[in-house]
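Just the one chain here, laid out as structure tokens, in the form predicted alone.
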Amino acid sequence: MPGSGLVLGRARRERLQVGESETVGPYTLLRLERGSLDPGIPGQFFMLEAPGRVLPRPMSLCQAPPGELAFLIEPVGPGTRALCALEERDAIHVLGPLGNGFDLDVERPLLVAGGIGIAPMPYLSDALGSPPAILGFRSERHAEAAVLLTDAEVVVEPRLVTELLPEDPGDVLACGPEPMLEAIRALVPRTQLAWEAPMACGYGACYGCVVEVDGHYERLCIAGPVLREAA
């Protein structure tokens, strides 16, 4: 059900129909018909209309099978709960892909994710040929989401993903809570980190996602979400 509206480069805004909604541990895997939207590069994001809410919610693409866009969502607030409550044949507006994704030109990728930071990893894993992955979760129930990745090493709190980092981790591509990303940043001299921030527009107009990066401020939706560390 494509609709007319905003076009930003490869990003488009369309009204997409829900195919199905699956439960994965405490998360919901929301599958939408793709329409004419480009799935983009792993690590980019889409703005999903949250029914009954004024502002959309930014979501990383989790899977991109033919004809679909799938998003892994954790119901933590009114907007995400509304998205998780969507049913087959419901329709919402979706804008994307937006932002900067992961650089896929890496020799020895290692995926590292914490909690809902697993969201972009299945799509990223497919793009990189199923490299090794380390996943961390706060409970065994949350760890059920590890089924979305093949042969990943999994830790549950109080263990940390950094405990499983090899001495020579290769090219680390990570997504997760800020403390985890900061810990990886301190241990790995060159890495790609996908950060999170509240977003209202997704394309730099509102300045709602400004974060401090190495002493200066960036709009995360424009500079990120994936920020690369210099060697």
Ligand SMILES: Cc1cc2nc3c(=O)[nH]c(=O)nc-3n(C[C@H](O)[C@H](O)[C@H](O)COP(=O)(O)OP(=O)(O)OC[C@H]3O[C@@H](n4cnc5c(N)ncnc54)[C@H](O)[C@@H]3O)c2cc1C
Contents of the next structure:
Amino acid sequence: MPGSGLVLGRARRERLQVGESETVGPYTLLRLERGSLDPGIPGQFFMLEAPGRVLPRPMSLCQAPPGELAFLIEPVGPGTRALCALEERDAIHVLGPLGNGFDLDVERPLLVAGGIGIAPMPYLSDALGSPPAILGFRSERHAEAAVLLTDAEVVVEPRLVTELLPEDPGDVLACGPEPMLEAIRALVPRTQLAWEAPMACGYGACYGCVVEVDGHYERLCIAGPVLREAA
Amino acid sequence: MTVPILNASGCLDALVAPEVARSLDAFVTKTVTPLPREGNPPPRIAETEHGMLNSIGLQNPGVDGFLEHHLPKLASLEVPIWVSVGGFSAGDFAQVCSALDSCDDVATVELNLSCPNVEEAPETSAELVAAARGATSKVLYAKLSPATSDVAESARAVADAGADGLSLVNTIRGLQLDADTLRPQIANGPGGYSGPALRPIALACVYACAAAVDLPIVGMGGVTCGRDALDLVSAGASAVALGTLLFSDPEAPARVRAELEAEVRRRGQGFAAGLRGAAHGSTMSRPASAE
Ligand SMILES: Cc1cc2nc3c(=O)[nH]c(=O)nc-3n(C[C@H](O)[C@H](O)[C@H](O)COP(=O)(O)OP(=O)(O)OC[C@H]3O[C@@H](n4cnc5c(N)ncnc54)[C@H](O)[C@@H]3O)c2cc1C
Ligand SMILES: Cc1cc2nc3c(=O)[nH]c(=O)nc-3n(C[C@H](O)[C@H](O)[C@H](O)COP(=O)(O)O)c2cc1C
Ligand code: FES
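Please move on to the form predicted in complex with the ligand, as the form predicted alone is already shown.
Let us now look at the entire complex, which starts with that chain.
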């Protein structure tokens, strides 16, 4: 039932064909034909059907070349492995764009990403006119993904992205593992951080993805995944 | 015959996804308790090989918040509203039911007698239904757990206590451990097991209860397609609810409805007439139909 027309805000659900995928270090760049889906705002995500699994998986849009949606996927478990194993001309259901992306109205953006947190950065960087970026990876092999973002500063563990933050970093737009986001939040007054939580639905139906915001449990899929903070 | 398609309680927020709610024959709210609840700490969900576990812990705005902020907006969707009611004692059930009793926008009250993720009320299901029955004249559905040795006996007891219908089934408690740490993946430990793995269990419960009592039944548990819905109706359900399926496919209500119609059409006119309870052969007295 391609394009059968469900609309959730700007999100649509459609069965999309898989194009040619690429390997980028340990990650897979999965290219899908775009169909009638809107690529949305950088930092928004899509729910991708993971073949053979009960639940779809949330993925940030990595690149939006004409007619395509491209996702950078790290195989960490059964769902992401099934997505990385997709072959050209396979087709999967995709719902999106979902959630709140980055606010692009910032004066001095600095992009910071750790590991697979690089996923939303190429699309974000394009939208902001290639601002400065700092990337951290846990090995040289993972750092191969830095090719997706030209001119970024790259550190490999044990060095951390926070070591490269300038004195006055401006507006930090970041995505990465929770300890990295917590460290940035402690150091930087104005941030937009893209968080993660396990998600069953991605559209507010299950209450599975809550995070604590101002002392209450909020659904990250509709309140985030990008949460703003200004001290 | 037409089979109403509902959502399962806690598996759709009609205010966030009104288009999905409008594709249903009735919308069932997440369980409402007397006081607001923050719910259980995250992580709250884990996927399993054939289903999922959840421990949401009845996060909800409480009955006052529900009546003030949610119900007026739900009413504007123009879909019949079923309110799921929960609590920790007979008094809790009575309190929420009496608050809903005067609301014209509430079509039906479904009593969640069986959440596996919160403490149970000390009273029996029949006592909780009796307390609710005393507090409201609304149509009352009793939602039962599949985790009893004799669900038909529970069905008879809640029918005698004044239930007008049954919702079968709620989730069943399960546990999954993280492969690396061997600790539970869900913060609270166990969670309610739902999805395809629950399907044969739900089917057996509907089958047993349809033979035991003459009440309409909303069948649910692992439905993924029209054939699954057909099975529940054949076992004795008069309506079908979709839960976990909505997470992967918000378009499922229209699809399952169309697939069910096609399944029935394929089997011919005569079949459609005797569809509900067909699995019982001639052993089941014809049960009442759902309203
Ligand atoms: C909004 C959002 C955007 C995302 N974007 C991307 C992306 O662009 N590329 C990408 O590779 N991944 C992304 N992820 C993470 C990805 O969705 C998960 O890695 C995936 O769901 C794991 O599924 P699995 O079956 O492979 O592994 P599982 O077996 O489900 O999980 C493997 C391990 O990761 C943990 N885990 C699972 N899901 C999450 C989660 N959401 N957050 C933290 N830990 C988790 C599990 O507890 C387990 O230890 C995103 C997540 C969110 C919420
Ligand atoms: C995330 C989640 C939340 C749920 N919340 C409730 C709830 O608040 N009240 C309730 O009666 N049932 C709740 N349920 C149970 C469902 O309504 C349904 O009985 C069960 O999931 C079986 O159907 P399914 O296999 O189609 O999901 C919940 C189920 C899930 C998966
Ligand atoms: S993932 Fe279901 S509510 Fe957020």
